[in-house]
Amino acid sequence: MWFFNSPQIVFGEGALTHLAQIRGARAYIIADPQMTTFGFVERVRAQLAEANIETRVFDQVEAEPSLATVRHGAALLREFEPDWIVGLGGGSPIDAAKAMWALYERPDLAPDGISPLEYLGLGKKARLITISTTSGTGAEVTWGIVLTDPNEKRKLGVGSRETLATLAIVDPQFVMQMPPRLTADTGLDALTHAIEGYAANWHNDFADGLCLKAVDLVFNFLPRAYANGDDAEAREKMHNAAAIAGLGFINSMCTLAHAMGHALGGAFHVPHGRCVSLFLPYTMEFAANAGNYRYADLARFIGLVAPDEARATRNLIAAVRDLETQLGSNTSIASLGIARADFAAALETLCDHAENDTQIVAAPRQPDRAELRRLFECAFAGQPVTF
């Protein structure tokens, strides 16, 4: 038995105006400072005002939100008692909003206690709206939450099916201003979600089609969005791709690239999308070396012709590396500016955190400790994975 979960999704040009039709009394908008600077918070407040909903704003969510930020935000919610919580931004504000919602309704809960194994009883006080302003994380349609413990320098993957948004707004107006580097990082994050969601041990018929479509959209439209930020079609297609990939992987699972990426990002403060996409081709090689050729389906779907599954798989891995190079993304840990000595000093901790990451359990090939260490070393030096 398995589950398929999705919020109600309103997408396309003008999707934000749907907020004027919702019913409620008070809404708390959770965002980062840029959302206020760009005027996005006011756009949301204006639509909620049309629905006669009183609003307050917490716009101090940092990148990779900390446990302290989540606790502070939950305290603010308890003071205001909203019946809607609005997560506005990229993955960080949206994940923070999910966690704050859980702690608002369950004050007895610690952030790391948000788990699929724990009944939370959410929805008695408020419902959640998510509005994505980047085209990558898919956080607007997923129930997963990534938080940071700065004391232990690690990321925590938590979440519950109950932390899924009630309503997700996928409006391309919010991504027309994204700069090329952010476009690349977030777009490659979406690609990693789709490929890992398709290859995961927990793949299933309901999620597979979403992952296939997301991979196709990314390869077709991410180079265009990166090269020309004013390409409205490319922006809209990539915004859709991110949400579609999010639906795909959250109903399957991400795998080893995410486990390793979370570990590296927590230790060295590297953006999430850049981390996970860096590890993607290395982890694909690792799985393919053991005869896992599910990647061949993805290769054929995007038109990479090959005489057999092994060659098709290698073609897809090469295409991922070519795309990353085309977008000027980092293809090795060393290229991030991390010194060999610092990497070596952190390596055992990186392995510890990757082994303890929830995403590793669905990897199509499970590494032992020695293999995981070698994978990190290959990724540091930019060497192919031959084992």
Given for the second form:
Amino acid sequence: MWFFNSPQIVFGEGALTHLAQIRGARAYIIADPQMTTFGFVERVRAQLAEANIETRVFDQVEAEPSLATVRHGAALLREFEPDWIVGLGGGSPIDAAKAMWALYERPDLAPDGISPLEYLGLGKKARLITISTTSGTGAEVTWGIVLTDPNEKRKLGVGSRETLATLAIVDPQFVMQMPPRLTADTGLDALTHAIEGYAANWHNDFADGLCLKAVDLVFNFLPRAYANGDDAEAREKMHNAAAIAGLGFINSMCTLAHAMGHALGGAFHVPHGRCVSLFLPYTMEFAANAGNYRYADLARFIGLVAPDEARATRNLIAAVRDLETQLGSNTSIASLGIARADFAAALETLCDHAENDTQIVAAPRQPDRAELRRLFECAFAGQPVTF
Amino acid sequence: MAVKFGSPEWVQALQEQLNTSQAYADAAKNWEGDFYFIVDPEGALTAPIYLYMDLWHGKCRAAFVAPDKSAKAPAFVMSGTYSKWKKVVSAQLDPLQALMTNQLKLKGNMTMVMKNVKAAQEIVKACTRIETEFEM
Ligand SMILES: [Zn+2]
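The form predicted in complex with its partner chain is what I need now, so please give it after the form predicted on its own.
Shown next: the complete complex, the earlier chain at its head.
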């Protein structure tokens, strides 16, 4: 028994105009400061105004939304009493909007206690619209929420199937100007979602096809979108790929690269996509070394020919590394400029946080503590995983 | 020797497994909160079984079959029917997937749960290492 959850998705050029058709009285737009600077908030407000919806804006979500920001936002929502909440931006504002919505409806909840293991009863006061302005996190179509506890320097994966948008707008107009570094980081996040979602122990028939398609789209269009930001087709395909990968992993699970990536990102403030994609090939090697060859299906689907599953898997791992190199992304922790001494001092905490990250539970191969330490060591030095 | 699921011997075997598991000690080192694992009546089982476990920082300090629900007031209560527990304990059903699909129910401080998910997995792994006999 399992579920498949998805918002209604409006995608492609002009998707934003669908907002003019929705019905409601008040919408609270949750965004980050750049959304205002880029004029994106105004574009959204204009559409909502056409629908006679009164709007308010909170555009102060930080890059790694904290528990405090979520509580603050929820208090603003309670003042305005919106019937729509609009999460606009990359993963951070969208995830913050999900958590604020949960606390708006359920003031008794703690943001780090939003859990898929209990019924929350959301949707009585408001519903959620998500509009993604990067092509990576898939946050627009997922119910997962990543928050940061600044005291513990820890990222927390929370969320409930109820913290899912009613409507997700996947409109490429918002990603045409993404700088190359952000394009690469977010695109590699989407790749990591698709590969991990496919290989996770919780993989299933409904999510598999989405993961396969997303991997194919990323390999075909991310290099183009990175090399030439004006390539409208590549931009649109990558925007779709991110949402497809998001649906793929949220209905299966992300795994070890995300658990380790969250730990590293929480400790050293490295962008999410860079972190998780850095760990991806190492964790794939670790799984493959124990005979996990589901990756071979992905290799075949993108046309990597190999005589057997083991070699197909190795080919895919090599292709991931090549893509990361081609996009100028980091393939080791050391290359991020993190000193050996700082890494060594943080190593036990990194293991603690990765070990108890919600994303670890469905990993195709679960590392024990010693193996986890060695995985971090390999990723630090850029050495292949041989165990 | 196989022990009957839900029996005093079984819950003691689980305590032993947990207290000798380094993986559990690591995963649950921040865990605070005792548990009722409740086996709800089904089929030949006509009354619930209350398995009490005092879990504290990677150790199981006490474990026994409680005579009735009022014996303890634990911080967490996880419940499910005999057949669901059987599937979980014999590793046919992922415990977190069981919880997410409401086949098992959990009540308690969710913040503690969300920060210590691996501990839950290690408990189930410990269950699977017990040679368990099921009555139905
Ligand atoms: Zn991600």
